[in-house]
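Just the one chain here, laid out as C-alpha cells, in the form predicted alone.
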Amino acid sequence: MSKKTASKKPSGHEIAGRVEIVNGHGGLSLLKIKTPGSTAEIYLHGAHVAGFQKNGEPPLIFVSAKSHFAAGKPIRGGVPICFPWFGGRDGEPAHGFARLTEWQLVKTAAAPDGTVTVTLALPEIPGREAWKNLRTEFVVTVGDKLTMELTTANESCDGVVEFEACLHTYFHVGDIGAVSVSGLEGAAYLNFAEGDNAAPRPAESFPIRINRETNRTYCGTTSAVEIRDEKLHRVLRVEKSGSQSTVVWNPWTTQKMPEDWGANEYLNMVCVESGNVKADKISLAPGKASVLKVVLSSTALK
C-alpha cells in the first residue's frame, strides 16, 4: 500500500461514538463509522466505501491487499464510483474521474435508530468544464444494511447531459468456487470476457457460476441480485433502484490486471455492479435529477 503525506482532515463532522475522522492508508482522510450493529469505512478520496461489516460476520466488502491509497490512483476494491463514464476512454482515466477526486464532506448525522448517514459532494474540477453543470452527491447510510445513493442533477438552463454511472461493488466471498449469483435469469447480456465487440448473449435460466474470467454486462434489468456463498454460509443481497444495468465481474487468472491486485485474490471476491452503462446511459434534461440507489444486506444461508 502506498504511503503519502497525511491530508488535512475535515473538521466539525465527527460524532462521538459514531463517526471518527482519521488518517487512513496513505494518509488519506478516512471516516470510521460505528453503529450498534455494524462498522464501515469511507475514504474522501473517491467518496470510496472501503469497508462494511455487521457485528459477528465476515466483511461484506472486499479490498485488495495490494491496493494503492494515493492521490491520483484508484482504490482497488470496496465500492468505486464510476462516473461520469464507465470503462475506458481515450486519453482519460478508466471509469471516469470521480474515483480519483477527493470529495467534500458535507455532513454526518446519527439517527435515533442507531444508523449513521454521511453526505459527500463531488467538487467542481478544473479542466472538466464539460461536466460543470452536473451537481453530484453521494449519501451513505450505515446500519444493519448499507445504503448508497448517488444523485446527479443537471443545473444547466438549456443543455442535455449524457453520462454513465455505476457503483462498482467488490463483495468478499469465502471461495469463488462455492458461489452462485442469481436474479439475472431471463436477462440477455454482453460477454466482454470475449472482447469489446462481443455479440449479445441470450438469457440463461440458471444462476451464474464463476469458473473462468467473467465480465458480463446486463442491460435493461432492474432486478435484485443475490450472491449465495456456501463457504461463509450467507446470502448477500443487492437491491437497487434508478438502475437499468448490472455488471458481474471476476478477472480469474486470465485477465491482465495492474500491480494493485494480488494473483490469488480472485478466489475471494466477486463484483456485482449496479448502474446505468452502455445502452442504459443517462440523458439528463436541464433541471432534472437522476438517483441511483443500492442497498446491500446479508442473511444466513438456509
Second form
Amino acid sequence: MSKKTASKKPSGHEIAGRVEIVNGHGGLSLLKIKTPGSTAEIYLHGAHVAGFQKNGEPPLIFVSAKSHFAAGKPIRGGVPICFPWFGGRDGEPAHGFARLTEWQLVKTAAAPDGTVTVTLALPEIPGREAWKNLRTEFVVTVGDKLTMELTTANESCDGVVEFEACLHTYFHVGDIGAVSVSGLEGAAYLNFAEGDNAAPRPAESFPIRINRETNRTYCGTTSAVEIRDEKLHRVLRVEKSGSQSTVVWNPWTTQKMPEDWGANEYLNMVCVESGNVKADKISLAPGKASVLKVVLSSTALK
Ligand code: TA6
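Having gone through the form predicted alone, I am curious about the other one (the form predicted together with 6-O-phosphono-beta-D-tagatofuranose); can you provide its structure?
Below, the chain from earlier opens the complete complex, with every other chain and molecule after it.
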C-alpha cells in the first residue's frame, strides 16, 4: 500500500483548544474544531464538512464508512458542496468540481463564547473559464448549531454567470423506518427516483416517510425542514435563506450506488439538501452576490 502523501498543512490558523489542523483520512488536511458544546470536522478537500456533533449526542452528520478520502474523489457523506452544477453532466464529475478541489483556508476565529468560524475560498481552477469571474467563499460557524454560508460573487464587469449550488447535507438517523420529514407539505416536487421525473408530482399534505428509494426535488421552497427521529428521540432542523430548492434523498436498496457506499447505510441516513438547482439555478449579474445559508440544529423530542 503506497504511503498516503499528506497534503501541505496550512500554518498559522490553529487556535489552542479550538482549532487543530491535522492529517486526516488519506492524509488530507483536516480542521478539527472543538467548542464548549460541540465538535466538528472540515476537510480542505472540497471544504467538506465531515462531522458535526453536540457533546453527549449522536452525530448529526453521516459519512459512509466506505468513503474515499483522496484527491480527485468525492467524500461520500458529510456536506458535499455541489457547485457550479448539481447532478450529473456528461464527461464531468457529478455535482460539480468544487467538492474535488482543495479550498484555501482564509481564516479561523474563536469568539469569547467559544464559537468557531472558519472561512474557506475556492481557488481559481485552470480550464474552468466559464466560472473564472466567480469568487466563491464558504464560511462555517460551529457552536451549539452549525451554520454554513456559501457566498458566490460575480466579479466580472460584463457578463451574467449562471450556476447551480447546493449544500448536500447527509444527516445521521437512528433508523430510517422511524423517521419523518416535515416542512415540505403543500409543495409539488420532481421525482427522480421513478422514471419520468419531468412532470411535477402533486403536493402532499403530510410529512414524508422514507420506505423506498426517495429522490425528490422541491423547487420554489424556502421553508425550514425538520427530520423527526423517533429512534434517537430528536428533531433535526434545517433552516435556510438564499435557497429556493430543497432535495430529499435516500437511495434505499434500489439506487445503484458507487463502491464507496455500504449496502445497509441507507438505514442510517437521509439527505435534506438546500440550494438553488434545476429551475431555481442562479443567473448572477456583474457585481452581484448570492448567499446560500443553512443552519442545522437539534432538539430532544418532547
Ligand atoms: O441529491 C440526490 C443525488 O443527486 C442522488 O441522485 C445521488 O446521486 C446523490 O445525489 C449522490 O450524491 P453524492 O454527494 O453522494 O455524490
